[in-house]
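Below you'll find only one chain, the form predicted alone, shown as structure tokens.
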Amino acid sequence: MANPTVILKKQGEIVIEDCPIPEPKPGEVLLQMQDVGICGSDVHYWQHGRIGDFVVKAPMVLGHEASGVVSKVGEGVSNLKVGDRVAIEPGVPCHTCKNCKIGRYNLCPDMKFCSTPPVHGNLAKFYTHAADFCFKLPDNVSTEEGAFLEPLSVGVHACRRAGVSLGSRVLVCGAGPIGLVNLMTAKANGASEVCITDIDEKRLEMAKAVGADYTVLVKSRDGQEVARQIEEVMGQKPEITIECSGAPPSIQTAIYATESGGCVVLVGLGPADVTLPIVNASVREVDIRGIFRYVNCYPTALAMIASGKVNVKPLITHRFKLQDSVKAFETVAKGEGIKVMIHCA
């Protein structure tokens, strides 16, 4: 095959396939694919056949956590050459309505957004993408670190919503990979203390290893119950909380834990209606605030990989080839390891 690509044919079948390598438009680059690491979100399409209000309604080039080599250039693209290793940040905006001009281009309401129906993902042999939006790699990053810079990004920009700085203590809600790159990312920012909860007590081994301050394995789905817990082992309640799992209970424990004055970010997505603890919220003066995956983070993110500030290499748990791509989406979907990776050279 010229350019195998991994795609998602219908809900619950995956297929690989071989599609006409892709010419690079002004202002494009053609990237040979290096490694794209697998969202939730992806197997969520796969399973589901859609998030919210996204729905699949035709065949769909899966992945959008990625890296590659620029191997063509198209016509007025000045910042990469041939050879040049990127990050692909995969969400392009249209430059010009009043979130993009503002600087809050992921509000963007015309976000062409890798993987997200209708727009096709990454994970494939070659793939042209806006040159903007790639960014260099130093030689001292790896490809694959560089495709984690996209769930990296969510953290910085998680933590930048939340307002977490020297001195934070801070909740992070669930032990996924999103919840440790918000726990990582907080250190790096300077959170002196941070505990994360989840249901899995391997995850928790995990997010000792990367940082975590404290752990506390949920057993109650009593929201009030599990933020007496985390105080008691916190010795008094984080100032920011970071909700990373979606779930209810974790979202209402999120508002519980919270001190009064402080701020809980919602990162991760679940129900579209969720009851909430919305007076113990007000009273206390705790604000809520969401976020749309990130802006303007790649370049924080890739900082914090380049400078060893953050090392995201141990959450890399399994790797596979782009022809066993189907293998690497059923360990995800089992629940099994961290972040998979999948090499598409």
Given for the second form:
Amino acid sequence: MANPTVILKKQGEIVIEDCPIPEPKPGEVLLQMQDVGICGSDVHYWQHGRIGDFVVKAPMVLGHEASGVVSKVGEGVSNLKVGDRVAIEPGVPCHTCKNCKIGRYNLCPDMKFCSTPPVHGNLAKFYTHAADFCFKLPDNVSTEEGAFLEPLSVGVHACRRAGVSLGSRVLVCGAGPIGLVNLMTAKANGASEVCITDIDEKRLEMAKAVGADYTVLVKSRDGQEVARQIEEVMGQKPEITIECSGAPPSIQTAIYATESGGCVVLVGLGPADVTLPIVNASVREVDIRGIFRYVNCYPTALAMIASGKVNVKPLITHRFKLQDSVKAFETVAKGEGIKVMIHCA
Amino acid sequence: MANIAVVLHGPNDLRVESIPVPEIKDNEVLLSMSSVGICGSDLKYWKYGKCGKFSLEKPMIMGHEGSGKVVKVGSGVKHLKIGDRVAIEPGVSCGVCRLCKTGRYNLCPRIFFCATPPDDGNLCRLYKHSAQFCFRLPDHVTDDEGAMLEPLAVAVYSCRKGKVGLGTKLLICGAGPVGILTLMVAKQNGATTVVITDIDETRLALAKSLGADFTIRVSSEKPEQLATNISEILGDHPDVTIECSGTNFGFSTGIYATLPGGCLVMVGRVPGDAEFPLNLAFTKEIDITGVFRYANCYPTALELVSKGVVDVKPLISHRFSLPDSVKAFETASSHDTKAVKVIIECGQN
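To test you: the structure above is the form predicted alone. What is the structure of the form predicted together with the partner chain?
Everything in the complex follows now, all chains and molecules, and the chain you saw is the first one.
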């Protein structure tokens, strides 16, 4: 095949098909794809055919955590040349609406985001993308690390929205890949103490290995009880909590655990409607803020890796070739490993 | 329709000439221009052939405070139709650079800006512009008001930069159009006491009629003395100073007058060739913040005018037709005329 492409034909069915090699439009580059990580959302589309209001109505190319090498440059592109290795920020907004103009392009209503239906992703041999959303990798950053900038950007955005700064005491709920990038980013932001929770002992071990000061193995669904545990372990309540599991008992814990005047950022997505101890949050002025993907975070994420401030390599646990993509998805669905990557070159 | 424009060829060489009718791209609209205001920067180009770091290198069409009527719509334009009257935000940014993406598109290094060399302005009959920077005027907002949205946007941005809010005590140096618009916007932002200074009694009278709580006529006192006078009249130090006079004197006064921990917003361009009490500014922790045009202010400016809470019409002192543009520039730059805002009407009548 000239351009093997991994396509979600419909719910439950992933195939690899040949697609024409695209031509870059003005402002775009053609990329020879290198590495693509798999996200929980990819698996969710595969297994359920939808996430909330985003429904897979037609075959869709998967993949959005990616890096590539520029192989052709479209008209008007001056920031990149053939041969440049780049990380690909998967969401291209309209650039002209109010949200784009005020610097919150992640909220653009006309956002085209890789592998969010109906927009195709980049898990293929060749792919075209807007050049201003491709970030050149310095020599010391690998293409795998380049692909990792995507989930790392979620951590950058969440920490920014939470106000993590020098001396912050942070609680991260959930030690999956997103919990881990939030832990690492919080530390990189100068947080003095980070406590992380999970229901899985093995995940907490990895969290400890990448810098968690405290870990709490969650055995109860009682938010107030777990909050007490956290306070005991940390010696005081955290000022900031970043909730990365989406599990309602964990979200409740997040609110109870956070110090008055603090902030809870909700990253994890679970059921659409959740019972919250909202009055508790309200009367203690605990702010609750959501995030949607990230905005203006790729440069920061790249700087974190390029400067050595964070090391994401230990989080890449499984690697597959493009033709074995189905096996890669099955591995993630089974809950194995942390970040599974597919090599496309 | 033939197209004529007001073209600056060099210092003091302004000519009304024929120009071609522009072709629009998919994302643009063609406008039949209505009202265009004259700004202090336009006068600088006219008198000196330069303004700040920008120099006239080739003939340039003047005008950047404009409104017009849509006569042609590009194929990609969905929010405007023929016949819509619009206010034209003169700066069209690239949208893709880091500054644009973080919401600070006024600082975009590749921005197109009407009547800043080498970009042509909109003081003409027919003009094309990016549709995304054209704001539809409701029926009750006049073409003149539409043109006034440009300096009003500067006032909105300055108050935003200074964080003027409910209860703010504000000092404005300079009661020209920008100072007076800033006064009106500050009041809408919730500023409870505004004192404004100027050397010209007529301008201060206009400021008083438009809401200033206190006016102070500046004569020969030193900045430090003026600051003391301001505190006495205000009963306190202002939290925020917005410098709109473009004088070394105004800048220094702002430093002496502003409350420690406060903010000094520099709108006016100061000559800068004097001694300034900068260490005092630093030890008082006064944040000195610059203003370069505005970003994301046109919608707010339009709201203020549309809802009738800011009345810009009293600032329009003179009106000329497009063929009489040279007279318009002369009027705007003369002290004797007591001109505040001079508007040029571009439509054929």
